[in-house]
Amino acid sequence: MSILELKNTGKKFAGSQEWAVKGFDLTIEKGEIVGLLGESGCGKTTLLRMIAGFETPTQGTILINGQVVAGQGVFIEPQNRLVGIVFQDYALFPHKTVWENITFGLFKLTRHQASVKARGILELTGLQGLEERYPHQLSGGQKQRVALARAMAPEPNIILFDEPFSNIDSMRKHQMRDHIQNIIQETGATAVFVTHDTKDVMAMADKVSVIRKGKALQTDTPPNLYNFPANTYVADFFGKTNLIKAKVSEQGLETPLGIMQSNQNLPASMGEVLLSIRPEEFKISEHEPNCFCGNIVKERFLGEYKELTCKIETNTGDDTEIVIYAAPHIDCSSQKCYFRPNQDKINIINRD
């Protein structure tokens, strides 16, 4: 049985003509870490609030552990949904110690049971020795771990994270992602987090839903979203890509650069298509048959790789620019670049 299901879920706020969320479907299995990814204002936080019970859906149904918690004339209050929440600003009680914050949601347990549970959570989150400190005495990373410990202590069905890394400096982000991911996986918890940062979902999520204007454009694993985006928006959201017009024919993919071969079985009846090829999916070669040739018009050294912008004279007489990631030791002094695409990573996408 799925832990969380959203069926045709939507939200329109009073006085607004636009839907904040429209026709949203999502199924989450036990133990999954799922990211809701999108720009500010796309509806991802509204989705999180509907799951938590802070907002009532205008349409659709939300189920937790197979039980309807919103929709079909039912609305279960937040405190009865067994959902833990880690807020963006942590929302710790400033007048309570770390220990008191963590044990706050354990009021149904005896003092001994709450103490045993809290000790285990403190050890799991690496907060031993900080029990008597107050939030103002903690670093940002420590506050986040206290917020996580407080959310996990009652053993909720789902833990929700609202932009969990927005208040963490870039030097500590990688460490905190790993730490939180390890805690979630070790406990077998199910987690949903909202973010606008693709690096967060690439590093942590088992599954990601890319959201735009309240609608899910594509829901898939991070590698599939990156390598096989459904449309131009998803492709661009996950980083640089080369968008190339093509026509499917018996010879292959007819592009302004020339004929490309794909390992996909593409019928000629497809006609005009749009290709997405990531910069790292071009192999730089010596001058040889079946390679394209470009003039390097810009070279940027980015540490682990060089970013080459190559201008290609096309068979239509127009110039096309291709961005290629090359190994940092590649010699570009000739200002020429011979390359060919990885046939497995030529992806056909929608223009939307």
Second form
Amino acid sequence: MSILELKNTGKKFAGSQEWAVKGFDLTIEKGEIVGLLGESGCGKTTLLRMIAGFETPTQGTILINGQVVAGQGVFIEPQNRLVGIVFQDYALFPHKTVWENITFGLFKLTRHQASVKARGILELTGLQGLEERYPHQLSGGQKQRVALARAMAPEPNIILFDEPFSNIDSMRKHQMRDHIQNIIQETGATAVFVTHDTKDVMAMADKVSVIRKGKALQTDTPPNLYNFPANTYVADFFGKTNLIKAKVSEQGLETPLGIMQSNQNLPASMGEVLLSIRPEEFKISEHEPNCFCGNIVKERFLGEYKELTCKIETNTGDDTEIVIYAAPHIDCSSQKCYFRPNQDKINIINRD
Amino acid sequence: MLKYLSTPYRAISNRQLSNPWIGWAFFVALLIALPLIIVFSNIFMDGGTTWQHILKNLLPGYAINTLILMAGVALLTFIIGVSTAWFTSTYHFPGSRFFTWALILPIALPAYISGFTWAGILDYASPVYVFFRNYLGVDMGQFLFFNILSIPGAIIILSLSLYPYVYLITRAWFSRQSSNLFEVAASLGKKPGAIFFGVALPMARPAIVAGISLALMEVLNDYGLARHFGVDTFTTGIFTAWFSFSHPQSGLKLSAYLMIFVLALILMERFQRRQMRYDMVGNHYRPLEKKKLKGFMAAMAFTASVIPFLLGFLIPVIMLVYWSIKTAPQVVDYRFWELLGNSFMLAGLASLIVLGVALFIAFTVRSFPSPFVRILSRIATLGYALPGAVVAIGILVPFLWLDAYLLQWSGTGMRLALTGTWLALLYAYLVRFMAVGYNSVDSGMERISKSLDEASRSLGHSNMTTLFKINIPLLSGAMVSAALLVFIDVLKELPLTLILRPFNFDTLAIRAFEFASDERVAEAAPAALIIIITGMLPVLLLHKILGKDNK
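Form predicted alone already given; the form predicted together with the partner chain follows:
Full complex below, order starting with the chain above.
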């Protein structure tokens, strides 16, 4: 049985014309870490708040552990859902110590049980020794760990994170991601987090739902989203890509640059398509068969790789530009670049 | 699809109706609106011959006097309030730091106290007169152009105790302005006077009008000063109808007419605020840098500030202290302590009730922020605009009905009277002062991040335990200030208490007023002084807060 199921879930705020979330489907299994990715205002936070019970869906059903918590005439109050949440501003109670914050959700246990549990969670999150501190005496990272510890203490069905890394500087981000991921995986907890940063989901999530204007565009694993984006929005969101129009024919893919070969089995009946090729999916060599040639118009050194912008004359007479990531040692003095796309990584996407 | 759409809508509306928080908020709002509904519904009823008499012979006079008072107070509070606000917020001059907070102090002096004090000072037998006559050989009477017990006198006294509303709001507005704004005007070659009249004044209009509206609401609320000065206004008219004619119906009708004044005032204020919405000069905000005034201008700023402070606060207070010392041995007896106990008990109970209800309403709005609930909170805080006499009549009439009904129901032997009990009085204070408590509590709650409530809910706590374990501990400051403000308002309240008080029940305010009415101003002083000192507390606290902000 799934931990969380969203069926056709939608939300339209009173007085608003647009749906904040519309027809959203998502299933989360126990132990999964799922990212909800999108730009600000795309509806991802509304989705999170509906799962927690702070917003009532206008449409659809939400099930937690197979039990309907919203929809079908049912509404379970947030306090009865056993859903933990780590807020963007951490929302630690300023008048309570770390210990009191963590035990705040353990009021149904006996004093002894609560203290055993709280001690366990303090150890897990590495907060020992800070029990008597007040939130204002903690660093940002410590605050986040207290917020996590507090949310995990009642052993919720699922833990929700709202933009967990937006308040943490990029230097500490990696560390925090690893730390949180370890804690979640160690306890076998299920987590959903909302973010606008693709690096967050790449680093942490087992499964990601890319959201735009309240709708899920694509839900898949991070590598699949990167390599096989379903449409141009997802393709762009995960980094640079080259979008090339093509027509499927007997010879292969007819593009303005010439014929490309794909290892996928593409029937000619597909007709006009759009290709997405990531900049690193090109082999640079003049000795390859069927390679293309372009003039390097821009060369940027970016550390691990070089970003080359190549201008190629198309068969319609116009020029087009292709972005290629090349190894830093490649010599570009000739101003010419011969390249060939990786036949496994030519991806056909939806036009939108 | 249709099934999906229809079910949740039903669920939401069921939730709204069955939600106990919203249900109780609805009940409270209804309770608070009840006096208002009763006053208004009466406007269409037949008033009988007494009302015909009032309508024909007295109402025009009431209306004219009230309008003259309002116009005069509007003009005078505008002049005093805006000029002092401008001087203290933009210039340094001798005493400017002191005046910044001292100019608020007259707000602690209710107009009726200041009124009978000044009437006492200017009386032919007053110690001031005697001093001038006996020691300096000067008859002060020849310098006085007019009798203070008149409409102009009332306007001056009311303005002296109400200008702080204009001063406070306008000053807060000036201090929030970026100095760039005025420097641009100066760099365009405008002289200081032209900057004030051409830039500062038009821009501060919303703040100034808001302050004057508050002052005018107090004018409509005033009973003590108008009665003492013999000016017949709507409010004194309500008293005449109720006490002299024993005709509550006419009191209700007069209240309804008075409400039209209040409504017009509120609408005017709202309208001008909507018309004028200025953006703050956003990115490059620099607080006003005060310039140092010298010579004639400094003397002018000093005079403009010292006159309202002297006349509105220092002289009357010194006089009251003098009288108190003289009369305390006779006045302060066990009856006086009883009076003090009554007043403090009543004010304390009222502020606790207001605080509790305000907390409840503010938390309901916070937790269930639907338009319906917001309207309920608006209704619950309507009372601030209602003159005390109107609230009192609006509560008195249903209580009289209820008493009549109870009498009938219980048979002839027993009299279960609710009229003239603390219940009626506390209910009236709740209606009248709910807004005072609510605004403090609500602004305190707004400073608490909503995610704290949500964190508590997600950790398994209900709304109720969240309120008690999270919100209330974090609101202690706002709650103290809410309770204190209501406490002071109840302590100095006069018209409402006069109408609804239990038989033979006196408060400090009533006793002071009654002594003064009997031409025994000196005996009124001790009670008046206690009211003033209590009223100074928030001003001094405010000064402390202002001082912190400056650093």
